[in-house]
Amino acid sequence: MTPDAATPPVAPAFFGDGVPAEIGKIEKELKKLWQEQQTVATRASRLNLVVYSAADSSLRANTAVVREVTKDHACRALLIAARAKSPKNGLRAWVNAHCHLTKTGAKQTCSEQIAFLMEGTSADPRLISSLVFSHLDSDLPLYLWWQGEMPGVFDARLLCATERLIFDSSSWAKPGPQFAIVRSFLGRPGCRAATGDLNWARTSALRLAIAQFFDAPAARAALGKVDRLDIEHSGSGHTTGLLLLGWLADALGWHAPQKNGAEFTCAREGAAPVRVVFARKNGATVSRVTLRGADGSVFTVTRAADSDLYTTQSFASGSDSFEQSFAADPENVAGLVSEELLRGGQRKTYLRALDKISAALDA
């Protein structure tokens, strides 16, 4: 017998240390898993957590964020990474787990993952369906993330079948479109599918810092003054700040933002337009947000490059400055999704914060 013969080629995990699995024999390289495993951890699982994309590499990456998000929510992963564009043809599979210390620290608990790579015609969108149908954990809730642009179709019994639709509108380049192909989705009927942008959740506990300047009566008063808002952000943050900013034109009654050159305008009943401009700086997705009064008041949220909390600054004409700190948003994609897992129900206030923005996404 020839040596390579005797030692069978084995196909890389490229991704990290999965199992090579037949399609059809997945389920019982699972079970062989446990079985080895089965003294020291405990299978646990909430919900499935389909994680879909076209990027190269996009398995590892993916494998490493999933092991992150385990640590608070034990699921069953399921990988797809599509690459329509290889020269090979076909579908493979691996199997692994995503083990953590419970916190008695006696024994781990762990979260089982299935990755499949789709290469050339077997990287088809509608064979999606029937891969992810046929590898679901039980009855339990769907949870769909979707990297990169949204398909302009969207198998419906997909659709229809998710608890919740995560996505990143950070990563388009033409927003626009992508985000009416999103509300095309919602209010099907006898579909439940809820957005889940994190995109937005990069803004849950900044629009918290904002809202609190406004706790005090003399803050209050100054609100209404308010002419000029000044938004800086990373090289990815711009959308961000735009759902920051229709956040803010719905919660003060503020009409849509129209483009002014380089800037936008808000025009308000009775007042004069708001002055909006954005500014790209390096540091955190959104490093500083400044209202300023025509009275002389100015309100600021400031996020240093690495830090992890919010400083804020608020300065009400005829009252004292006051200085305040809070929790900021994680800048960490396993954060963030950690983060929309825990929430439940439709976002009504992103939704509204995006039509408010709609006309502005493109400008």
Given for the second form:
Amino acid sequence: MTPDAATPPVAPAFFGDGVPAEIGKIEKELKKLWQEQQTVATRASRLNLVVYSAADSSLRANTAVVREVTKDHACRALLIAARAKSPKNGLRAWVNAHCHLTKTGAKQTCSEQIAFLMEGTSADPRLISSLVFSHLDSDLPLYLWWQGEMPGVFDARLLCATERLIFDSSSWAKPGPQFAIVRSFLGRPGCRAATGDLNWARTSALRLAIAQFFDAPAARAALGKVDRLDIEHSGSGHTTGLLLLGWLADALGWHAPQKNGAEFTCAREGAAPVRVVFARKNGATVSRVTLRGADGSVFTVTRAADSDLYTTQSFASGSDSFEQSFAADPENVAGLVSEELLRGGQRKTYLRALDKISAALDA
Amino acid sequence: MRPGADVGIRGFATFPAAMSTAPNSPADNPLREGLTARPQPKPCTVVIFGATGDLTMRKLLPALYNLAADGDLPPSTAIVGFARREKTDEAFRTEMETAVRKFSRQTVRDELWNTFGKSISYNQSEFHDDEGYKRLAEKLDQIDAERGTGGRRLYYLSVAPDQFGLIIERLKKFGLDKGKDGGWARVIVEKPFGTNLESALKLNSVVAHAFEESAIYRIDHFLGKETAQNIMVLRFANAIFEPIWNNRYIDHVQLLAGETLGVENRAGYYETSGALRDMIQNHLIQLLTLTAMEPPTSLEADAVRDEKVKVLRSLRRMNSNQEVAANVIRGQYIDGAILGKAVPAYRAEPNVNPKSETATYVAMRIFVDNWRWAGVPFYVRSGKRLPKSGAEIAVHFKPAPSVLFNQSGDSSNVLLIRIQPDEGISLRMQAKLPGGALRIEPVKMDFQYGASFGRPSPEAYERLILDAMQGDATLFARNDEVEEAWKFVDSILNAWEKPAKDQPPLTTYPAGSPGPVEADEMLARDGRAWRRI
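Coords for the form predicted together with its partner chain, given the form predicted on its own:
Full complex below, order starting with the chain above.
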């Protein structure tokens, strides 16, 4: 699909580029796609995935992401791009299908994609709801992935029709106010939208890697003695690290982190405060987390650059060093969205972690 | 499942494993809260008896590796192979690595294998040798100390049933039937659970000699399949089905487990088991119970199994040769062709008695004598060398009255639950053909797991081993289930084992055909027909 190309594709291709479609005749164009296709394929969908972005070239990039996501999650994808600064005014659309062989290789299944480009005066966020509601598969859940900064005002009808509002807090320049906006969306009467922060999804396996250190009762004793936390992160990983700190602070009963020069300090009841050091390093979003105890115990999770594995190492006082490897969190956005779409329910631990770091976010 | 979920995959927060006591609950480790839909089990040592056998290499080790690769297995889990053949830890590990690389559903990654492989060790011993168990006890203590497995032991008996007694007795003798330091000891028993009621009772008593029933996990891998687990969800999470799931709306149910394969290299086992013991007494009867049972009071293991046992107790027994002959057809394949390739008769297969009377095909008409199912036959069939491989449950609804539309042919709705391959559910219904004439044709609404959920389901063994580690026995057979199933099957076996002149006949069918014509005739007498295979 090439919505950003100067000229639209001449020959519509079912498995290739998108086909321009007249607004109002999109369903008809989709039907035509199915009639014209040459191979046997099954149309499949178990959810609606709406992706909104105001970034340039987002349609092309998001088409690539959706293509990957549909390998795991058959869906109807609605891509909406707003280009307010475009000299052109108007709304254009393309239809497309992402087809994949099933894992057994027995069948080809296809997910439909409709892409909208809102330009100039038509790039009005108030139009989004009308595009979404007109093209939803009504019986299937709606996941709304809002890329970039959250809007100050959100169409309440759209929000309340959404099962999960997906966003990536690592992309926010000022996360504090943005999280406040997200908070204001939650808990509206009649709305059941849950949050899906891709930045939290980035820490899923990492949190598991840290937690598993303390399954053994002997190591659990060391958990209360942790008095230093080091987090090494990439340039975009500072908020990710803060979320991780919020999670640990909430789970372990530490007080909210206080900024102390370049570091943070978390006070504790009846124990010395925990010193938290963030360090920026090239590589994975979070490349190393180390917890150290006053008794000399050390627990480290490391992710080498370009690796998709975490390596865990522990040294608890009085026991041998122990090393393991297992699958790390995805770094690519398609992988994160796929993981996110697997999950249900409200993120209580996430929201509590967020509460813990709310002051640190503004610091 | 990948870590990170606060609750389960959309909609089903707790099915059914999460109903059991949380194995790694936040109370134990505060960092565990909200991490996975299914709590990761506590680390344990998995001891596989018969570790050099085919099942270990094809299924068990690949399942354990996949669990580890998916982050579902605690990293400190240890695996100990116990078998007769002389070999070192290193040689065993190498063998297992080769097997896992060959049979794993996921590509094996060197980095993961390097750490997973370190968890594997080998304990060479005859099953009757006390010294071997002493060494095992020492090894388990050492593993507990080194890896933090907390005295938790999961024994997997991947051996012939005649070895169970030897092993169980010695586990008890050396105190290995109990966990250590607050841990637990559980045992997974592979089928067959006996060859008749008497031997099943004996086996149950042998295992019960050392283990409480709650620590015994009788594995039937059919129950670990995604669609088999989905039967309860389909029935009890969808309000439209349960009201019509009875004799008022359902005409009959057909259950099929067929395969194109012949006896392959299992003649030694198959000659004494046949289709009835190999497939029907366990797999298909289990599927029947899930289809026919009443809603359980909860998803706790015993609540589900209580309902399944009630179905088994309601199966109408066949008390005479005549009843067996009228309701059961047994057959044996003769030479024929599968996918255009000539294949020999069963009696001509290697290691098969040329005069063998073993049934490679069984078709049965079963009645569940309870309020819900009175008068609804369950037609069950299983065979080797059938035209296609697959397992399915087809619920045939009663046809609509021919008052408005004069329909010819079979116009009934059929709800088809495909267990394997292409797991999914379809509903056949009637629709008007486009055009001026009122012509009605059957159409299908089809849901396929593979199409809607791109991620492959875990292998049945992965799910079941993890369940056993977590102490969730829902998908395992309880002793009374096994015994009730044998009580039902025994009457048929007794009829077949009578002197030849009194036996219901053994029929034949060409390899590659849908089975003996006598099976078709059995349904024709009821005014019904088998679904096309």
